[in-house]
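Presented below, as structure tokens, is a lone chain in the form predicted alone.
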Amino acid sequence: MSDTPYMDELSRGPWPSHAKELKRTRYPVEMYEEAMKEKYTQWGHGGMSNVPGLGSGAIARKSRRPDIISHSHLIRVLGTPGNFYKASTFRKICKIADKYGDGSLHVLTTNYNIEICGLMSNEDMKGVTLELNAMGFDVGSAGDAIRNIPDCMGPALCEYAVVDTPRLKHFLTKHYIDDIQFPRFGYKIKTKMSGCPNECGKAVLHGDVGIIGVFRDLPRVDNERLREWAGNGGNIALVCDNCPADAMRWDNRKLVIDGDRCVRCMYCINRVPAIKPGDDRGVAITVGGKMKGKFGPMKGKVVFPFIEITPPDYKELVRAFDRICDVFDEHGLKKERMGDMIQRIGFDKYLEMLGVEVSPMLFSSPRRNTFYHWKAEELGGAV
């Protein structure tokens, strides 16, 4: 009998298979199988390591079972914009994983590194970062630092793009490099990017900071191409029925968004090939979302519902970055993310602590009824 038989299982059948790739690296495969012997992960947290002359440099993975393997690290690559790479680039990079650590790669994580894996020793990690600066890359984005900034490819790829994200990172990277590779924080501050109010680059959800391509003006409607386009069978009432917002109006001629009640969601956009996003560009950014934390999930609040951005040093944008940063780094404990911090001091107290104006745009969640409880003397001492 194998002595891996979960993996040969996984491994099975035509398809592609996780487990049949890690065979083929110089991965430890019996941690993996005692994984799902066990149903509970064999590695364990082991803080960071330093790679010499870089302080967020390696992330260590201590081991359950040493007598299967002591300890493995590894390296984030801080990923290109847009998470572009020339083919003759990434096998550069499979070359080094191969050299130095245990021949995988972890590609595009959540927060759209790549990671080098099965570093074991000091001499590793420092022979993979010498190469790859070489390359032209950097390493960090571990510890209490800011992370790598992922973006989506925005205006590369992408119709829906409001603002141009991949030459957004690249600044926003560049300017940030020492807070990405030395910690100051009291914890990690990862940052999200969506070119659009779509939001695929899960802005709200992950980030603890998110920047998101909104526009002020209303939706662009090229009224021409609306009626040829429904005159071969676009069901435009449809749209208009299921607005959210109830902003659209059609006469059979002409489509009419109402300016007060559009909120710019990008549905009719999604829709209907003649409806584009306005002129009017800039970034909202949100503060803390994330996935796991003292308080559990959150999704991010909105702090700053319209920024200007003007390269190529996007002032008004770093304004705003530095000041919820230096919140963060001011009033932010020991291991707590950005929004566990906003839910013990108050949404109100944290926006007073920002120098945010307070507006509409700027709530905690939508209220739950529409009763609005004014004070007792002005309901005639009725509550």
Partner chain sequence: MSNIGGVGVTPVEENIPPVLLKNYGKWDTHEIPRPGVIKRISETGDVCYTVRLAMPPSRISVATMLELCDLADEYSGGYFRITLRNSFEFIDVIPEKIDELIGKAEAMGFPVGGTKNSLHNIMACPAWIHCNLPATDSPGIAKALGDALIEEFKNHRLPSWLKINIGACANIEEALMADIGIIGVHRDQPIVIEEKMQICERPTVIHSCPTYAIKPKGKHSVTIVAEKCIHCGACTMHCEAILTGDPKLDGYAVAVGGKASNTGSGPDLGRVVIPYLPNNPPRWEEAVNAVVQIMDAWRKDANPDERMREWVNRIGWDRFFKKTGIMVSIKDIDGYIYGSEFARSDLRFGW
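Here the rigid core means the biggest group of C-alpha atoms that line up within 1.5 Å when the two forms are laid on top of each other. Residue numbers count along the first chain shown, from 1. Treat the numbers as computed from the prediction; the structure is a model and nothing was measured. Compared with the form predicted together with its partner chain:
Comparing the forms between these two forms, the C-alpha position of Lys334 differs by less than 2 angstroms, with the core used for superposition.
When the rigid core is held fixed, the Cα atom of Lys39 travels 2 angstroms or more between these two forms.
Please give the other form, namely the form predicted together with its partner chain, since only the form predicted alone has been shown so far.
What follows is just the one chain, with no partners and no other molecules.
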């Protein structure tokens, strides 16, 4: 009989199998097999590993089963802009993973890093890092630091992109590399980017900081192309019906989008090639999206509804990002996620700390209580 009946079962069937994959590596398969048998993980506590000269990126993992393996560390490789790879480049990463690790990879983590797994010593992790550095890659994205700043493929291959997320990723990673590699905050800062409100990057839901491409004018309609599309069987009536704001009027010749109704949701743009995002483009920034932490799962909240994107120094964006990090640095408690900090402080006070301009774009509705504090200076000297 096989030593690994559970993994054997998980090696069968049409879906790609992690069990089969693990068996092609030097990963200690008994650890996984035993977990399934016992219905309990065989791994122990994890933490930051101390690689001299490097603040973060290396993660140490203890084992509860020293009879099988004593420990197994991993290191996170920051993903490329748009997560595009050349086979010749990826082969080098594979070679490094095989040389230092157990030959297994995590492609990609929830934060879109590549993990090189099964490293046994700090020396290994240092070796991996140096070899990656030599090929223009870097490690990071662990601990209470700015994590990897993942992007979507943006204009590299997507027709909907309103901002250049791959180039933003390249710029932001370089600009903040010290804060990515040397943890200095109370807790991690996960930043996510999407090139448009379709939000493939899940920046609002997932990011302590979310950066999302937006446009302020209306979707652009090419009526001639639209007539042709409709003539070839395109169902414009269905698209008009599904517009969440009921903003589209089509009279068989011309489509008019009502500027008082449209919410720039992207739906018509996704469905009709003759409709494109508007030209007045920038990014919105949200803060505080997360799953875990004291107050549970939260959606991100818009704090900068529109920021202009100005390469090469992206001045306004950097100023906003710095401000968000500074307030978190100053007011966040140890192991308190940004969303929890904002909940504790109060969103109104938090916005004051950020120093943002108040506008109706900052809320989905105004408050429904009158429980606010009036400062002496707001009372016009009456007290």
